[in-house]
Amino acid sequence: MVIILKKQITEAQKGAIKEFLKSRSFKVKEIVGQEETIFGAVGINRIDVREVEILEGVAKVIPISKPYKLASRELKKSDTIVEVGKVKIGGQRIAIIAGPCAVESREQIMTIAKQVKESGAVILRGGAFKPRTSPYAFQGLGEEGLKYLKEAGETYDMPVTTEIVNPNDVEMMLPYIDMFQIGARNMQNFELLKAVGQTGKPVLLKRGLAATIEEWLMASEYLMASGCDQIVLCERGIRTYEQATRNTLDISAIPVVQKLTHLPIIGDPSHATGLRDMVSPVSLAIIAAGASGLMVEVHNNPDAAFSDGPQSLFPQQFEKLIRDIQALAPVVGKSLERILPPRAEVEIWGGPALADAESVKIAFQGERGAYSELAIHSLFDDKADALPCRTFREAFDAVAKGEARYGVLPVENTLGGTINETLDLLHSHPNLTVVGEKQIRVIHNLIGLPGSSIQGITKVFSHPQGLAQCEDFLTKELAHAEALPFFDTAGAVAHISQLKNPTYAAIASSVAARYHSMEILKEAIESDSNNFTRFYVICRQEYAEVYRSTAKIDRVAFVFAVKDRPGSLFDVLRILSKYGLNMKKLESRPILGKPWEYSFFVEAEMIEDELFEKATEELIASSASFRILGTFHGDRR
């Protein structure tokens, strides 16, 4: 059952409720959400829920209808984020697990680990124990293979995962691995599930060869009931009558599972297809379906592999696949998970330099659920505290004054064009610099009170750009309603939530709808599906190198004003051409306090440091004023 606690509940009342439930042989799990705190209680005993409802501090009791209680979305509405070492799986991340089917030698696993890490994998896989159909096939190197796997993971700063097949090996394997893998053949090995679950270590649980989704989730329930709540589900194809592929990938299982459970789900295209040439297209299909990652087999010499060579990618194929996933990620509102360097992790995410990781604030303009906040969650650790600001200026000031470490502000939209206010504020804050960027796909939704209908809407609120981006829908399907501008898309949702008028609606993200417990009346109402917004990451100069150390610098943004003489703009552009500074954006902006005078904003591809220094010297000499706004890694698709 789900026990919703009153907001004013005391710790003493919480303790009394727990003791009452435990005295009736229930296991109790506390879940703290944004709006409410609940207890999840599971057990074999039956109890009259009214006995719980009358306890002090209890607001409501809801029975869980699913047979899998702890894994059910009924128990926990928000997605579980599984932490494997420094890697997080779930939410808006796409985590890539890669490596050979089997650890064959120290040299082999070290070589492949280096290659997959450089391409973008964040977790290293490799089998030390291989359950094979034939007793004569390669069975793995055992503990020796675990030692090689651990060494490779430590050398290339990647957590490792490998399959366990015997409950007696649990204690032996613990020092070597970061995540257990339960294979398809052992999904219903209940003694193994219980033994692994009792360790509390993260588990990758593959779907059985012919298991139903409910049987799969019941296997995860065994793990959770034994004490493990860090579980990643892996769809790897099921056995059907089809012979063209090794298995039949049940790609529909991904959205189905996401509705039924809060646990993240990834896909295994290697075992699903069994054919190297099919791995990449099927991988993209898995990501497009909403999965939180992939497990891909990669081998430096597949033709000589001890096992599963035909389905293993060559390193160069894997590298291309990562690039393709990076291009697809913003379409589904996600980004590739990355491992931050130790220096950045210490200074940003709460190592010895920070007592509390949650003290790292990231400023954005808007209310909770704004698209800027979605960009923050794609860029930063979940423990970073997003700081909502009513205006762009307030967000800039929060960063400039040190109230926030970073700011994430929109700079350009594919439909609405440049957000000039961001450029102007950046120009007027000389102590701030651009250190990164992020693109996200903007999917607008018509949002109203639960039970309201499109036909009954009389007024619709949103940011002016949100209204402009949904013009076709507003003029054709909602022509009977009045479109009213609001300062922020998510703020518009908060506004109609407070007014409680069923004839009012807002245009905003699905996250804003969930945050305010509103209903989506229609999804994806933007006029053009190629609706992307690009965000700048800004910070004070003293934090710039910390952020930049996490990615290759390939973009520069600067602003200049020209001298009042013929050919002055040409002189500056000639310097850019001379040094190969390929412009990606050129815009003019009026200079504050100087009527009819303009500065020019430029984004260009970065060049080698030595050449850039020479180019900068000439640009300064040829310009009336010149300032570098920032250097960063471009999030280009």
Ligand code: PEP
The other form holds:
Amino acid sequence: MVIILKKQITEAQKGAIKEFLKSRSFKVKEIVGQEETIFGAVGINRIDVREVEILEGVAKVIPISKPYKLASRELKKSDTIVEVGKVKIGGQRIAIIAGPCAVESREQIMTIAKQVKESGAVILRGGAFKPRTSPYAFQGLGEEGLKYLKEAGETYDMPVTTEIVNPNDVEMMLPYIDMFQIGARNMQNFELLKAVGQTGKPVLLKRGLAATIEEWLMASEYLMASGCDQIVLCERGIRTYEQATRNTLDISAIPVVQKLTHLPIIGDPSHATGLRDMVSPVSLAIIAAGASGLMVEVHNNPDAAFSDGPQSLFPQQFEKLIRDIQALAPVVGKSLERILPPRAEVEIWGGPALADAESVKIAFQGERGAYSELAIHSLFDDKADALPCRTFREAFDAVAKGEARYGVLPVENTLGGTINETLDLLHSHPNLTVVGEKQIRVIHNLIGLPGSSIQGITKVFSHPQGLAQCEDFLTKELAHAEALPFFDTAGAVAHISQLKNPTYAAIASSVAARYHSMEILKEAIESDSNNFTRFYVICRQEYAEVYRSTAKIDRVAFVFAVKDRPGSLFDVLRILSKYGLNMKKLESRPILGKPWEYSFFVEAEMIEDELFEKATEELIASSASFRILGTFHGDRR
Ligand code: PEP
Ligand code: MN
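What about the form predicted in complex with the named molecule, after the form predicted alone?
Then the entire complex follows, led off by the chain already shown.
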């Protein structure tokens, strides 16, 4: 059952509730959510919920209707983020696990580890104990294979996962691995599930060849009941009458599982299809369906592989697949999980330390649930401490004064164009610099009070850009309502939730709707689904190098003004051409206090440092003023 606690509950009352439940043989787990704290209580005993409801500090008791309790969404509404070493799986990430079917030799696993890491894999796989259909087939290198796998993972900075087939191997395997894999054939090996669950180590739980989704979730419940809450489910195809592929990938299992459980789900296109040519298209389908990642078999020489060669990708095919996934990710509101170098700063915003009081703050303009806040979470981490600011200027000032370490500000939208205010503020804050870029897909929703209806709406509030981007919907389906500009999208949701008028609606993200417990009356109402906003990450000069050192710099942004003489703009552009500074954006902006004078804002592809220095010298000489706004890694799709 789920026991929702009152907001003002005391520690003593919490203790008394726990004691009561334990005395009735219940296991109790405390889950602290954004909006409420709950106790999840599971046990074999039946209890009259009213006995719990009357306890001091209890707000409500909800029985869990599903046979799996700890794994159920009814118990925990927010997505579980599984941490495997430095890698996180779940939420807005796409994590790629890759490697050979089996570890065959030290050289083989080292070669493949290097290749998959360079392409973008974040976890290395490789079987050391292979459950094979034939007793005469290669059974794996055993402990020797684990040693090679660990060495390869350490050398190329990736956590490793491998399959366990025997409960007696748990202790022996622990020091070598970061995540246990429980294979399809062992999904219902309950002794194995219990033994592995007791270690508390993350587990990748594959779906059994003939398992229903409920049986699969019951297997995860075994792991959870034994003490493990770091479980990733993996859909790897099930047995059907179809013979064209090795198994049949149950793609609909992905959204179904996401509805039923808080645990993340990934897909395995290799075992699902059994055929190399099918792996890439099916991988894209898995990501498009909303999965949190993939487990892909890759081999440097598939024809000579000891197992599963025909389904293993060549390293070049894997590299292409990752690029395709990178292009697809923003469409489903996700980003590829990356491993950042182990620098102090990165550990602060990339790891559990974010929960600390001293976590790094990141300023954005808007209220909670604003698209800028979504950009922060997809760029940094779910736990990133986003600092809402009323205006763009306040967000810039928060960074300039050190109240926030970074700021994430929109610079351009594919439908609405450039956000000039961001450029102007960058120009007027010489101690701030651009260090990063992030693109997110903007999906607008019509949001109203619970119980309201589209027909009954008389007024709709949103940021002018939000209204403009939904013009088709507003003129065709909401012509009966008045569209009113508001200072930001998420703020509009807060506004209508306070007014409590069921005839008012707002246009904003689904996160803003959830945050204010409002209802989505219609999803995805933007006129063009290719609606992306590009954000800059800004910070003070002194933090810039720490941020930049984690990425490959391939973009530069600068601003210049030209001398008042014929051909002056041409002179500057000629320098860009001479040095191969491929221009990606050019904007002119009026200069404050100098009527009819303009500065030009440029974004270009970065060139080699030495050449860039020379180009800069010439640019300075040819312009009236020149300033580099920042260099960064472009978030290209
Ligand atoms: C594997 O991933 O190596 C494997 C054997 O997969 P499955 O258990 O899904 O067959
Ligand atoms: Mn395999």
